[in-house]
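Only one chain is shown below, in structure tokens, and it's the form predicted on its own.
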Amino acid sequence: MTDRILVINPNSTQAVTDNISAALDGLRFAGGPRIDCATLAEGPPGVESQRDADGVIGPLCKLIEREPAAAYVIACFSDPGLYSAREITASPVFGIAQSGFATALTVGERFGVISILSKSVPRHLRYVASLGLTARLAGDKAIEMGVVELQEEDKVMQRMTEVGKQLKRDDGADVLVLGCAGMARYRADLQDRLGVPVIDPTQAAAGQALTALSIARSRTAPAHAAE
């Protein structure tokens, strides 16, 4: 088994995956698992709808099965394929979404969701509920650009922060997490802005992925003679 994570981007966008690569490298260390992203060129530019998530399915786990890993990332907030590529490989799979969630319970009581498009946001919520999270979901509030748009820096922060001053004051969010995998270069400066922890949800994933690998080390590991 190659000691890596392969972080998977399931969009043909290949500056996002560059910007998700970009916010992993604090989690690259020297003699840690190599962290590789890969791009699904199969996608569509961003994965936008239900059919988009529903269409990336196949190929994502046609590049699981040639690619092998000790651990993979599925980077989209839909968690598309999740549990198909689970059935596949004897390799744990994180969805970045359940990642993000898992985290931001760990820093607040109540999450709200920044999402690129309104249309996104019914399938989170039936994300959220089907997780049993919608009672800690304070919101999911969407700024209106799509993947690709994302690139526009200048505009991407100032809805972000929008957008996120709306999911403090008028949902409760305590924690405030990324509902897309391009948003990862944004965070740091938002949460300077908004003074509220945000996650990166691929981050999140990333970690998690991490200390996967560490304890199936230490489970191998020769254990030390008691003293």
Second form
Protein chains: 6
Amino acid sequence: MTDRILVINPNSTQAVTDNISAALDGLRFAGGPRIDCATLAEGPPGVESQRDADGVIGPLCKLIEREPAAAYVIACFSDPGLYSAREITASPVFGIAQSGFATALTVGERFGVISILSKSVPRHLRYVASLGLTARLAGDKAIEMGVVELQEEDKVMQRMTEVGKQLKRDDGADVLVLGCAGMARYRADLQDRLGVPVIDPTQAAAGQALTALSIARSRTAPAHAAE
Amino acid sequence: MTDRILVINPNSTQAVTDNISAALDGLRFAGGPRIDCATLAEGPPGVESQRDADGVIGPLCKLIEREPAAAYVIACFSDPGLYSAREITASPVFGIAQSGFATALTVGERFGVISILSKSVPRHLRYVASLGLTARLAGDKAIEMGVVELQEEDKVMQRMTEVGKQLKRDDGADVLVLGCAGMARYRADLQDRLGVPVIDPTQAAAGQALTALSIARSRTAPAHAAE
Amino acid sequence: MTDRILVINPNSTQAVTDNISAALDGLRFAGGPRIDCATLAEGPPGVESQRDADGVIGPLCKLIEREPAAAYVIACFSDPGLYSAREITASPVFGIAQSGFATALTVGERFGVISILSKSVPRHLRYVASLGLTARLAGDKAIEMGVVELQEEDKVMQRMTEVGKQLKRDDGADVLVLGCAGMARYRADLQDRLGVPVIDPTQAAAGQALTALSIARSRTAPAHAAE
Amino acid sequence: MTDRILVINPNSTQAVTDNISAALDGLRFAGGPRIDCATLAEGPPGVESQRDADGVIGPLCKLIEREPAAAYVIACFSDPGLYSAREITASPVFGIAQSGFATALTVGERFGVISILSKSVPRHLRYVASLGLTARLAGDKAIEMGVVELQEEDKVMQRMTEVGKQLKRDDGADVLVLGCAGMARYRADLQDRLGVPVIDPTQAAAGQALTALSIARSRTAPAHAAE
Amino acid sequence: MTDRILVINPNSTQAVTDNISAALDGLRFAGGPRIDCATLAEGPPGVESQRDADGVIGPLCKLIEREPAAAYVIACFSDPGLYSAREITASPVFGIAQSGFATALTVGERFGVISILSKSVPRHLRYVASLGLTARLAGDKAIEMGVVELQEEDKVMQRMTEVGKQLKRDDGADVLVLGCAGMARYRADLQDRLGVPVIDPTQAAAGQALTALSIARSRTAPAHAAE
Amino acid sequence: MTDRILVINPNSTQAVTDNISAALDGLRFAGGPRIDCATLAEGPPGVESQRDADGVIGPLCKLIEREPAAAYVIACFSDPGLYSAREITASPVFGIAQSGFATALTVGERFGVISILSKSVPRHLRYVASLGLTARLAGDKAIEMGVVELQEEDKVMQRMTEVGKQLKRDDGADVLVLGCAGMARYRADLQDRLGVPVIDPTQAAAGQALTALSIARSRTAPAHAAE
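Would you mind giving the form predicted together with a further copy of the same chain, to go alongside the form predicted on its own above?
Below, the chain from earlier opens the complete complex, with every other chain and molecule after it.
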């Protein structure tokens, strides 16, 4: 199946995968690429530490090798295995952190990241630096709740609202990026509350995968039109 | 009409607009946003100098004011009037240079820009610096042909191929961005010839507009799915 | 007239032009270049938004084309039309923001900018980034008063003093740049109050124009002296 | 004497001082500050090594302490003792490298430096980095002639022309800064030959000192004019 | 055993480990920490791709967990698992790339890296960027020989000499870092041939581990001495 | 004597030298290089101002010229005369600030500096910028006590603890560097109190000198081992 996008949730929590999939409904078009979401059975319940992130790379790469797709999305904000995955498949592979940052660049001046745990922040900062984007980062602040706690809706929304306000007011963020794939379902409400664009990085990555495949699909059209 | 993307070619050359529109066919889905392309009658035949770029801002803003859309794309690689446009409409406005750079960030390590004329290059470099992306720019080289000359297919393809090879070999680019909206129709062939991804920035921007609108469209879905 | 400096106030408020002119008196020498100040009749009362800045470029360039001068100064802190102007005249053109920043670099370690309105700040930050000077910027804070309100002397001085103190204490600025040509007359008093150098960018730009012309004037002298 | 600018040549070669003084003639106005040039008797014939630069700081500071002036210019491209000097006098002190760089920023996009010897280049690069200006530096190349050899006019001009062309063509410089105070007399001719602005940093620094003093001189004027 | 340094070669080639160990002989002092070198049996013959690097993290962490040491050195220039390892042990963990870069900073102005394969270079560049050290990197060039080919002494020395000369001459490197732990035995000869310091990163890391442990060992001494 | 490290305290306070020497005891191995500490009789009681730092360079260089050593350490956090010293001896010369920063890079993500006086801070910031390390600096804060006051143990420890906590909490430092050689004896206790690594830069520099000499000593070993 050449025209499908495979979105891989590298943690083993099916509820996270379901939320991700629901958040991508708007990108599923008749005649467009199929968007499938898979859960990495071998992953931890949530990718929180560096070791969690490093640990999923092996099974993630094996999943990519056995599941052909026209494009892949790695739906974890640490982009685990992104560069390994690009070595083993000719299809484009999108990491949601990269895609979320890239989308933020086209929407505002300086982006804030809402992370799950403080211990993720140094990892994010190193990654942002490795991408040369530090000058565009306003700040990265944690709600201090683990991946599995993201089910506690009221508490999550309250903490995200607090942290989002700090990123706006203290750090000067004018666009926010959700720092965990498991936060997808809160995006729209949070955006309404905070009054600045809030980016779900998995939506951003899936949109980029959709664009890449759609352009490839129409590749003979421009030549004719040019005549 | 709330669900349309208006792509504005700020030069007055209708052939450029037609090529742009053809290149966006792959992003037109049944049930998706309508993608219209408009030519700025008051623009010059091609936006080549800083004064050309500055000169189209006034009529461009007026066009945006009289043509409602759910998202706008300014299809000129100088992103003329982008920040002015954002002041006068609540709809998202995408500049193709910004969108092309952002897309390049998710595809490779360092991007090269194929420009029309050397005199555009300092303007591009200032813009890349203002976006904080200098570390990701491999180089920016010109084919030394004006916008209207972009019709001369053989010569254009030959020059783009030469410049693209230099950007790969001498500057280390592993992804290329076309530095003019009028180059859209050459993207696919050039990519085949050079063996690295080539990004048409108007496609990139329209894809981002499509993603933004589609996500907004599906905004109630995640909440239900989360239950 | 080859030996005059034309300082152009791109807003239509004559009082601003008069203040600018008065602030340049110290640079008018017998035997030195004449320093004229012109008001752009087509400009808005104050350049405050991006659209204001973009909107004055057309008439500003026309004024430069019809008014010959040996050097031009664009006396608006957004440096509107600076790069367009440099395309249409062989005389040097100075933007006051650029000149103010450059002068600050020779006086202190990190400069603070006192802006009129918060909405100007992102524009300034992009510009500072495009110039590669972000590392030297301590901060940019607004007094939240529009250009025409700059006549209210007591209130302006009080707000500038507050903002200046914040830039010193919280952001570590050891030199301040006035972020609007209309603030010229407050420079000396503010410097006394704050105890750090305060730079009027129009004075800075006119001084650089004066230096450029004076050096050109004496250009045969060094050759003889060298013998 | 409060209204004089003292330009200090920290090497002991009087011919260099004489050339510097001649190059400043255009900045000497009736009614303007007096511009005196002094030779540091204790200095080496030319400041070429780091140890030369460090070695002149002591006597240079003593000269400043015994010679009152309203502004000082340290006329050596290593800016030796600049920060020490600022600790011991309340008058502004300009280092010619800083002033040359600052002036270059207002004239072009990227500046090239023409140095005397390759061994100066790492010192210059460290200094440019300490000033946060690396992004604006196109390159720094040496003519490989010592300070005292700068008298050999034909050879110097030939080497400076070669190096200047390389900086333009290979490094993309659109403005050049002379990397030694002893090169002053070649500025105008070199600019004619190369077709890009060439900045003598001592002229730049003296112009900034002149501007600073002239503004201070007129400091009561703006207040009256503002009424 | 609290006072030993464990140097882990994450590839499975014992000859590489033996060479590393020999190169550390000078750091083995009577009364100093013991320096042991271990081979990661589960590793590939050489770590060359991103997937190789990611793949060794799991077994590497397990080795650390079962082998107590007062300090660890990960002797692979990709620093695989460095941040994971730091999460699982309280002992300091040194990555040889980080240590090699840090040592280079104290020896010269700009360092060059001699890599094994071109495909490693983008990985290195991302890492250098993540460490904020891009401004100090002169260049990174490959000898295009895999880890196991590093036994071919004459060819290796010839290629390293060529690449080292290019890094010096073309990129301005004044200190070189060997980009693979398997190059250790060539360091001294290469340094002699090239006339610039050449850093074996494993020696650098072991030296830093030695310093860290020795300082901790003497921690009560200063207090007494201070009395 | 080729195998000794000479650590030079460029201030004239013998107690500082004694503390430095005691702090280096752990690096003195039987069979290892001898580590001698010298006081610069011509230095001021403490190097606090820029002029102090510049003033010691002359006598410091003379001391190096008359005292042969296999490696030198300049034990003042301004690294006075480092580049001059490197011009006059073929032995490696380490500046403790450089070495302290380099060590911090291998231990944590962002380092904080505890300085003696606020007036040192701009000097430090310029230096960090010149080294290209600004992105890794969390902050630099002063205890506001001069070098000679560093004897007042209780007060020093209290102020260092306060400043260290601020650097951790407000600036995000996860490793601290002592900003004065005279603070050596407080390192271990401060580290215990603050719970993050604290680096005495003189220990760091001496460790790097030790490593450099030890590697040179063992240079024939690797060649044999490779067979």
